[in-house]
Amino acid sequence: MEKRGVSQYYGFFITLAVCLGITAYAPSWGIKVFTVAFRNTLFMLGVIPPIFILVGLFDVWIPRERVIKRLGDASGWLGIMVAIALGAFAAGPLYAAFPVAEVLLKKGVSLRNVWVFLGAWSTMKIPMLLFEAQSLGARFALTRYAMSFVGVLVIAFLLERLISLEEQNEIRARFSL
Amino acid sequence: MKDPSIPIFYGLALTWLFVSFRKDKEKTIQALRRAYRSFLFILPPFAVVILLISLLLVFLPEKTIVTLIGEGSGFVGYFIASIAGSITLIPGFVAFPMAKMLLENGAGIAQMAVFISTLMMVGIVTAPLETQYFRFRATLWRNLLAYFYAFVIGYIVSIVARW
């Protein structure tokens, strides 16, 4: 199932011969899109590394028996809400939460609560909410905010029942040690 | 393009990173193994994302954006806005301003709304990040629901706004 080695980069092999593909029929496109990419890259590696220093000491750190209790299938509603938490508190683009998801499937976090997690990290950040009421408006902040909340929690319930519970175990058996 | 969130994550980092290796030096060095290979895991959807995007900043740049979305109105403007957040990969910090500007120029309420919602909630540019630890199924719909569901936030918005 696992796919390893240079096949895992097919996906890329593609994008790039899309790339190379412009960069051939109109050179002047092609170079804008080579050079935004590489200030992407430039740009990306200057903001994971942390990211993923912080999610490794947090694996190897944090006892698993702990995060379940908080965080597990039987968590319950105090479990939503410290995922919840955990996403609003948190800063940086939605793809920085995706390595976070992983090392709280690893813990053995429900897969609800990591698409709490998600949407919370994706929607509900503070950092963000003060900085939306500050150029919009509290009213419209504060409604977006709420709003998000209640979304959040909508998506996550229909998502556990959208996924077969068969794939659901596919997903975790992934991360699971 | 940013992000003042990025020095407090370096700045996090380091000093538990410290602390780490003060209490136990082979924990530390088994967290930096484990952080390489979560890197490794997401390296080549990754790889993709960001040619994606750079494809996207080239053919779409926020200019085109900021025109289109400024000019919809009504469930035209609705749904050009909710495309235009669904591909689109800007950082709130950028977008925020960006939607007063549009506001202020006579742009919908309910469609600022929508787009911002899409822009934060749904993601197609990193759909293969998210499928690369979620796979196809549950990718497809939590970007499916997160994108009908900011059509009821822009219309929520928009009528307590009138209030």
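Positions refer to the first chain, counted from 1. Being a predicted model, the structure only gives us computed values, none of them experimental. Only the largest set of C-alpha atoms that superpose within 1.5 Å between the two forms is called the rigid core. What changes on going to the form predicted on its own:
Core-superposed comparison between the two forms: the Cα of Ile163 travels less than 2 Å.
If you fit the rigid core between the two forms, you'll see the Cα of Ile14 move by 2 angstroms or more.
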Given for the second form:
Amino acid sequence: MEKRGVSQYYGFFITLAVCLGITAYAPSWGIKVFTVAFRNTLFMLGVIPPIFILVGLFDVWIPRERVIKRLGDASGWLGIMVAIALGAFAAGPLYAAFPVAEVLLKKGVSLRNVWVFLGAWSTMKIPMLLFEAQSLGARFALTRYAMSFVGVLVIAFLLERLISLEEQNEIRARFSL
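Please supply the coordinates for the form predicted on its own, as a counterpart to the form predicted in complex with its partner chain shown previously.
The next block holds one chain only.
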């Protein structure tokens, strides 16, 4: 297990010092800062545990062979479409996608499909499409969605080409079982 030192917490301590400085300079702003931080912490505590439970169940209940067949290196366009569907129908903020992506990597999902999944989670959520269609019009929403689809695919394929095979194998080795 990796030894963790104080240095990994520098960002936290610097942020805390800035927040305390704001509080000393303008107490009303400081109260707002700490109120927002507290609310965000409570929100994250409401989101992260269920995500970890679902990820754990996925890890235990779904066999690796089944995942590799649908999302592995040889899955082709079917794997890409499954990865897009997983990301587009997912719920929750983007930071919840990373534990899911880690389990996908451990299950043998291709790096390209993991990148597609993360891209779809961040830009192609169905509720966002419906909100945009209602607020900004169907034409805008569908155009943005189509451009997101193309962008996610282009980025995933570019990453696959630009990252050397050695680096890809290094990433896979970090998450192999």
